[in-house]
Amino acid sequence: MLRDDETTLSYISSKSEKTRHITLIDPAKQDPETAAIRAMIAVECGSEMIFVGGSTDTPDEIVHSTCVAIQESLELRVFAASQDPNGNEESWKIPVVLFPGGAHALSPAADAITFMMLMNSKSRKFLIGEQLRGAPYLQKFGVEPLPTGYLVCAPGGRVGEVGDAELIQPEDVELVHSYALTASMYGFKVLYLEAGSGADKQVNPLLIQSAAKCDDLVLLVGGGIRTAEQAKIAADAGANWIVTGTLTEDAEDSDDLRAKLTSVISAISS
């Protein structure tokens, strides 16, 4: 749910000075009735945008489902603070953004999608193959794309074995930084560099720095941040959004999430 008259590129690309969080909802995880709850408990906590995807192999009716749940959720919530005179409609008016695995992974219940080039893949397929399949639909859809070049770092996990990716080692300063004018030259908007779901290392910040050097882009960072530290790392080294799947799938309990992002987001936007 995108606030009025506001494409989701421009709410993602508005200058802000501290970093803000996206919450990654994998469908594959988890029930659309429970995804949907972990959503609005992020949104609770200050997470600003909501990713949904992440799997390689998850049906599209299964990301749709997902999608429109938290869709609906979130539209429960702007009209119950609309009647609530101490209520804040706007802090529900927040975008649900497809992050795919591939063209399979597609629903118009969507704001918008992480329209991405791997750009460091091997394979075709991910450099532009999923991307002529699935083009027709998001028009068709009407969903939103926002262009971006898609960095997979050490240690990559299954999205680095999946994407046939030659990945960006820690010591590769000056290769991010190529890559990051590349995308900017080839129009891109967003940079997103990941080390993988579930990794046991987050991405170098002397990495994310060079990355942020190139600032027409919206550069997010994901993958390995489960703690404040970790996410308070990327954000001083320059990530405009930290991106986290892993830390929620994990939680015990609701209780236990709401600890965990109220303790990631209160770092980085410190």
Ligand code: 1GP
Given for the second form:
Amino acid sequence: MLRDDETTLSYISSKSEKTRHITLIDPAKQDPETAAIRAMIAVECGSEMIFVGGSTDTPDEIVHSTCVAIQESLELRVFAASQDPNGNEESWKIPVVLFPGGAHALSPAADAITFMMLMNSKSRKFLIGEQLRGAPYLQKFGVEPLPTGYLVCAPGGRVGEVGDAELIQPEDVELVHSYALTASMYGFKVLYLEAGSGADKQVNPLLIQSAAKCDDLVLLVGGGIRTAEQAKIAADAGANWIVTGTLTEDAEDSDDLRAKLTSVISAISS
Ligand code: 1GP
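Show the same protein again, this time as the form predicted together with this ligand rather than the form predicted alone.
The next block holds the full complex; its first chain is the one shown before.
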């Protein structure tokens, strides 16, 4: 949910000294109630945005139920905070954003969507095809598009394979800068450097530094980040936001999830 008079784009672009954290919830990997519980723990620990998506073949009913469950939980927390003299309502007013694998994984309950071009795909489907299918739906339901360049870096994982990406290699520092410039010249507002969910190597910090030279783009970095040290490397290289997904799904229980998220978020906030 959004704060009054705010768009998700203004929220995501707002200047912050520190790097902020996004929790990615994959609706294929937990039921909506579990997703909402995990999302609330994430917000308690300082995560400032929830992405919903990831897998390529999740039907939209499941994506929608997950968005609804998370939004309802956030609304309850806002209400509870409003009744508590020490409560902070604003900390619960955070956007729920679709991070879709394609035009099938959409929901009108989301505040916004990373409206992405997978810039290093060799497939028309991921450059413009899915976007053509999704745009009328997004307009109809008023889901705010965040114009996003999406770049899959080695190792790339499943998104690299499914998305038919010419993977950015760790040494492709100039290439990533050209992609960032191109994204900026197209008018994209966000650039997402992705190593693939569950990657055994995070995005090379030299690539992050190179992309960060385009300071008119909001820089998101994700894939393979599980520890405070890894998150700090990405933050120090210039990421505005760090995305983690597997970390949440792999947590043994709520206490373990709290400990892991707090460690990552405090490392990037300092
Ligand atoms: C995947 O970048 C995200 O799209 C998150 O990756 O699951 O490895 O945290 P992880």
